[in-house]
Amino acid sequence: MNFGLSDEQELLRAEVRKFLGDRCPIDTVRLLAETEHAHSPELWKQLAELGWLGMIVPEQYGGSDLGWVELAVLLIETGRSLLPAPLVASTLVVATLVDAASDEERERWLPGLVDGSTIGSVAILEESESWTPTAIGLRGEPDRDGFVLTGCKRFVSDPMTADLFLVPFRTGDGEREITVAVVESESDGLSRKSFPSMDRTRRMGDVLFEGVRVPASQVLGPVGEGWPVVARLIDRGAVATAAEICGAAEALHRLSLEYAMDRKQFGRPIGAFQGIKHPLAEMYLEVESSKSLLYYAAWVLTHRPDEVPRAASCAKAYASEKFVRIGVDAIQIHGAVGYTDDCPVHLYFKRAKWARPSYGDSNYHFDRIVGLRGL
């Protein structure tokens, strides 16, 4: 395969970077982070008009029918700018509907998700905070042609702005007897709340189900056979998060390099000293290595589905681990100013704290890689 980007992909990257630089600079990010939901409906509408929300959606549903490499190019840039928007969560809902929904369900939900009138989110985690089928305890009791859900989903992205949630729930006692459904946020018995988190550009919260009825028309695929759908969603979430990590880590390296060239000590830029040169070189190596793993994972998502679990885990494990280290090094290079609100470096470090556990931390994915090798 060719690891270089095509002319069209390079143009996409340039246009995305220009738009975000104009419409969502760091000052705008700070302002949105202090709003109630860290979300701008106006900005979201613009993303829809640019086609970002339907990049991997077939044209018949209003999308662009592009691949995951193009999506990775987009998400690297949104991570680079710390875009405060529910783009990753809504895109994962879109990808799952394209993959697992019936034609009728796609016609029902995809056009709204693509044009921005509907926002989706994913509700998987519960009390154990594990990404395994046994961790799903939310029960779906049979009720006429559907199910009634009672339980709670935790650490849900953008719960207050989402119009619908992708929810896996248990419909049997077997380890993988999982069913997946789309649940609308205005459903009777559904309540949600947001809680403070370190990264103010990313809202998290809980979704509580108290006798929420889900008709059969909102169930994706056969009842009790939904775990493969969830597993693919987790892999895609890992790749999407790794893409934003790569962009944010690249921005940290750029900020640190610029500061090292501008800040003078003993009459010389601090970048001239080995104590600064070496961390900067290591940061660059780690960013480029993360991007290589990411682009391969994005490529296999489209072209080699059998390789996705290992490639996704490699990309997420490496990126998660290195992003935190890059953040620490960036703060060290900036010195005391790196801890202040005026310096954007600490905003990226907070994003690292959000991204590390999202869709599995490095320990989870390294263990998974070993397991996939049969060791």
Given for the second form:
Amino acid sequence: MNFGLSDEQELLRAEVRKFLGDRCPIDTVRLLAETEHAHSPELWKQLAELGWLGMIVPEQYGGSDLGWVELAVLLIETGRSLLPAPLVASTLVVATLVDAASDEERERWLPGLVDGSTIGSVAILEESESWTPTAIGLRGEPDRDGFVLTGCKRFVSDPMTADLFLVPFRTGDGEREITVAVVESESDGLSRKSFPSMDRTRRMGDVLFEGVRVPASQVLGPVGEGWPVVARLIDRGAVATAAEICGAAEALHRLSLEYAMDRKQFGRPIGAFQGIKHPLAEMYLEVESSKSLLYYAAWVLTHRPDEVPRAASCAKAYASEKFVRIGVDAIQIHGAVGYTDDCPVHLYFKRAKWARPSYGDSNYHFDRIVGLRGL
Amino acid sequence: MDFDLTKEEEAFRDDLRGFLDEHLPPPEERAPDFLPKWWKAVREKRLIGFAWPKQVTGGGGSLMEQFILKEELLARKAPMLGRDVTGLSWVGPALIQFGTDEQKQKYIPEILDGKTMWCTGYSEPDVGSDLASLQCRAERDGDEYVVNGSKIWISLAHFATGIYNLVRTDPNPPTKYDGISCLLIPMDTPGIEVVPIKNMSMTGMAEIFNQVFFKDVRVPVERRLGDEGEGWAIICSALQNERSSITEVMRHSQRLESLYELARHSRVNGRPALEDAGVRRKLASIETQIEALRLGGMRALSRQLRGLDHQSQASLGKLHNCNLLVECADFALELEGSANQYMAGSEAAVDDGRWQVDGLAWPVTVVGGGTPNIQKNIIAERILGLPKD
Ligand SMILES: Cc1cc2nc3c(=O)[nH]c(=O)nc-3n(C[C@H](O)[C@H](O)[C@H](O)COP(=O)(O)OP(=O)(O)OC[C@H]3O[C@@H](n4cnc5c(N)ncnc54)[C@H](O)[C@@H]3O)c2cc1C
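Right, the form predicted on its own is done; let's see the coordinates for the form predicted in complex with the partner chain.
What follows is the entire complex, opening with the chain shown before.
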């Protein structure tokens, strides 16, 4: 048993951390956050060149054929630096294509997603905001060899930068009669809108389908049997989001710790007071526990598929709940400075609020953990 | 990262499972004379003192094998491997690390054979968390020490055959950590008096700890463990035990299953509690925390296996365990609703009152094992590097 990173994985971590430290320090994050799409095509290209967009993609499509632990290492670091980029959503599209698409579909999209010329996103949620099959109401009416989609997807991340969307839609009235397809953003009848979000490093919005035609060649797997693909995607989304949370929470803890050592009141560093020291110890326990759950979930994604639902739910439920709490403590530890725009703490605090509902909040995952017992 | 067992570890586990199939029936099938038979069998198989060297008749097991052994035993709700909890948990390991050959030969087989019952003499009336300020005095007189003072909250002292006692051999040490020594004192030595203290638990465990008085108690020098003044190093030493929190994890897991049972037959607003969203989410939240404790423990074990620092990780596990204990104990009583007001033993108590027992037992761990505040100080100062308070 080894619950630690291998030398190669440590090396990868160091490499990612160095790269992001150089190319995406917090000032750059702030600048990017105020650009129209919170996205730097140049940075994206560099991520691609370093092989980080195709980490879990087989070599034949230009990827590096690594596992989810490596991917988690990457996402912990991008979370730590609050990298503004459509990385999680695009990676989830990649992961879904790898195991649910036909050879032709893979040939068609994976190389572009891996080399950075194509960006993917995921459009699952609708008005009800529920991650269940019944919540999918977007209709796919049979049309020649494909479908015509009518409806609206909401809370889609990075809708404006995406070149293609993974879209589950309803092809029958049975609860799980769901089909998944790749829909290109330039398709006729598709329109999208991005709204300002509280976490300025993130972009999110609606994708409207008004009679969008999707040929059969873009459907993933058998018609009407797409729900397992979506369910797997949600689990992976939960793990990927938890990974970014772990990195961000760790960074937030580190910032608070450094501040507690620097700032003096009553003639001592405030970190000498137990009212500061003890929350920092609790935060540390929560960060480390989040990481334990996350690494295990990432490992089972590659090695023990049966355990994925429970492990993913534990990881996301715990991390998102604790990150929000850690954010509150971090602001308090910083005093008034923590309320200023200059101090980076609020960027993490807003990320915590943003990450909570993504791919299921803790209530969703708690309900599922009990549901997995057949209760 | 790898969570699979190696071939050798699997072989060890399979052999162990064969042994347990033969010697460990499920709890409901255990006969009244089961315990002595069990102890004999596990002693012969060298599972008692499993991590201890073979020279002292221990099992010579590796850390990973200890982990597997614990997992298997706990999964089958095995009783303790031996009677002498304190002897097996730290007196033995301390003897192995610091004892002379004569001491090892004299004391270790007795512990393994279940002939002893050690108790631990750390705390004093004025000395709790700040243990290094201890005052119980041992003055050298020829080949003996003369011990005067008292120890308090001493679990099991009223059954014990010996006390593993921290004393001050130098009354004016350079720092409070110096001048502390460790004596292994038989409880029947003249001058020792044990006075039980009643605790809040209201059960058979109500008189588990005691105050122990020492009045001119004469202890031969060869009963000192380690060098004079080495006492602090002994209690701080990384005793080579597997520290994966697996024991706590298994207990919590069994508790969680019982909580589900309880939720099945309790009611909230007239409906089965298990149908209540708040109850379900609380159960899942507890499950998630147990899982985090399990994995955190495995991370610590993994560090230990690689010879990295794992002591500080142990404080994380302890703090986590305390938080969970308090939360579970409280949640069970909340689930019972009004019936939680009945005491264990009362015929109206739910599940024979086991939740009342649990609801009053958490201080044993939360206070007795070094309080959460102290764990947080250790985490903040030793791991995070914050200034001392
Ligand atoms: C069931 C049980 C069994 C026990 N068995 C034994 C035994 O067998 N042998 C033995 O030697 N002892 C035993 N103990 C004693 C145990 O080790 C002590 O209770 C423990 O170390 C705490 O000491 P104290 O009770 O004196 O509390 P104190 O140290 O007086 O602490 C009281 C409160 O003050 C807080 N506090 C103290 N110092 C600080 C600080 N620096 N920062 C912040 N907060 C602080 C503590 O967290 C606690 O909340 C047992 C205790 C219990 C409850």
